[in-house]
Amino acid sequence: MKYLSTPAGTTRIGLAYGPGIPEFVEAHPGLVDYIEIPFEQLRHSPLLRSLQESVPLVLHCASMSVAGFVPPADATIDAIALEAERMRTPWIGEHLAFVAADPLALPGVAPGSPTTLTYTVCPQLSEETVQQVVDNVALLQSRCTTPLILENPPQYFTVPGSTMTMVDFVNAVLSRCQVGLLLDLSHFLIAMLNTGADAHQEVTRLPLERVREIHISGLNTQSGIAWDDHATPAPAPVFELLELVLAHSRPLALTMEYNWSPNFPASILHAHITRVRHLLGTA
């Protein structure tokens, strides 16, 4: 089995698991250091664990609902903890978002189970949510020994009841939780574009010394709103943010999330990995 080492001062380069990614890694030995794989895919396709025979795996997650008020099932937390231990992942990356909500209230119908969403949702950016995140993280850390890093979510609109900007919210959470930051630069740019903030100015207000991993991916604009898109290459503004962050921080890992299309060009994967290694001074 292959395990990822993350020595200080070195940035490992990885790809998010998706169609064609294992084949690309096999065809380019030494180019990619790891594959980041979602817990949810491993849970439903256990045979994917065999990938670790040839390449280290890093565990990503979208099931803890860290910024939510409805907790995940105990069995889900236990399964994540066991997967992390088996994989010996250096950390678990989880979204600073929620994936479960209160039961739907329907006239004349008794409340049922919590509402399971199909996508991680940006929470209300408020002190109440910050405190809920603090409480949720404390519970998760008591159940799982693997370090947790939190990923900033994309923000598509101003969430009702919010009293903070995205940067202020992330700062408040990290000031009160012993976790690292998974800085998704595409999510960050999306949030800045959709709220009219200056991305270059705001990114420097983050606690960049807490960044353990960086994500980059594509985005597109529909009806005037910027959206996350893992089927397209990261645009120039994302790489500009990456250069700015790297001037202040040396993350332990950088993951390219080009995993929504089975036809993503291998030539672009190769070019972007080379570009990142050049920015890191390891080309």
The other form holds:
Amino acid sequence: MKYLSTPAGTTRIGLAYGPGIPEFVEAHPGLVDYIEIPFEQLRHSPLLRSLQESVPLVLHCASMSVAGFVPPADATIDAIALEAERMRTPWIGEHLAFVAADPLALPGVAPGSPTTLTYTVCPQLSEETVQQVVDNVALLQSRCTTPLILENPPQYFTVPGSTMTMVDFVNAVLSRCQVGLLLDLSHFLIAMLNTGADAHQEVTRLPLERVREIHISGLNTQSGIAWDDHATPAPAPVFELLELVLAHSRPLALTMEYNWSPNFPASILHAHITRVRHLLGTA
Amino acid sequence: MSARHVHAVMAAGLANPHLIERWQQEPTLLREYGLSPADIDLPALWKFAGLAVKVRHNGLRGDLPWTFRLLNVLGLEADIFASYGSFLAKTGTSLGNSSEARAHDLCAFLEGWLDGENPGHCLLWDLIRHELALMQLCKTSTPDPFLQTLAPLDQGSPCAATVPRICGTIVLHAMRCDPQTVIAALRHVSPPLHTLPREPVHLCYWRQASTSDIQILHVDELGFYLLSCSDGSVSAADLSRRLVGGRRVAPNLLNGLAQLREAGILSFHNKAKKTAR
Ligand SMILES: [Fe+2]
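Switch from the form predicted alone to the form predicted together with its partner chain and print that structure.
Now the full complex is given, and it begins with the chain already shown.
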């Protein structure tokens, strides 16, 4: 089995698991340091664990509902902790978002079971949510020995009751939790575009020294809203943000999330890896 | 406004995008949950639900690469998948288990959703049918070997009693624009879709019984008609009667049949001989 080491001062470069990615990694020995794989995919297809015979894996997760008010099942937390230990992932990357919420019930009507989604949702950006994240993280850290890093979510619209900007929200969480930051630059740009904020100015307000991992992927604007898009390459503004961040910090890992389409051109994957290595000064 | 409650409302809408549409149409329904449409960007929430539906169709990108590219270029992804999400929720339909089922269901939805007057929609309708035809024929299992041994029985010139039958498997589509031209345009960074010639074409996607290759044949209207009717049970006389009436078989129809057999796509059988057996 291969395991990822993450020495300080070095940035490992990885790809998010998706169709064609293991084949790409195998066809380009030495180009990719790891594959980042979602816990949910491993739970559904345990045979994927065998990927680790040829390439180190890093665990990503979308089940902890860190910014939610309905906790995941105990069995889910146990399974995540076990998977992380088995994989010897340097950390678990989880979204600063929610996947489950209370059931919607009219006054006087008995509520049903919680609403559970298959994807993560940007939470209300408020003190109430920050406190909930702090409580949730404390609980998760008591049950899981692998370090947790939190990923900034894409913000498509202002969630009702929000009182903070995305950057203020992330800062508030990090100032009160012992977790690293998984800075998804595409999510960050999406949030800035959709809220009319200046991405370059805002990114430097983040605690960049806490960034452990960076994600980059594409985005696409439709109906006046910028959306996450892992089927298209990261555009120039994402690379500009990357340069800005790298001027202030040295993440331990950088993952390209080009995992929605088996047709994603291998030439672009190759070019982007080379470009990132060049930016990191390790070309 | 409690975060806990806001999350509950958002999650309910995302789990059932049709509910978001109803909140837009009848704000009182949303007010019962303590929110007004002014508090929340319902169109954006609805489209976000659509993004999740789109992601659940990523498995189709391998078979429908140009359809997805065109959706992206036309800026229709958000609208289509949000509408589809609402439709699924409203009708209580779950997504199919296989790529083929999901592709088929999506196409069936688009048939009702797309606007035949909208040029972009027409391109999309042609392109998805093009890619679905290729997908369908690629995944067609090898025909029954017994059927392959049946052809060709009659190599003579077609006559009134000739019963044409397709050799292999075909899919026929009448398109408003040649999808291969659309694909060529989509290879550009900024696809010049507005300059594409809008010339109707009749296409026959053909997989021969003996190979896995798929040919795309441009046929004329008569050829299209003949192929669409050649199911191995209708004679040339019947085909002619349906097309032009009268008892005499139209000579151009016999000509057309002969050409299609020459191309290898039809084989001929004789109705009279069959009956005699
Ligand atoms: Fe990410």
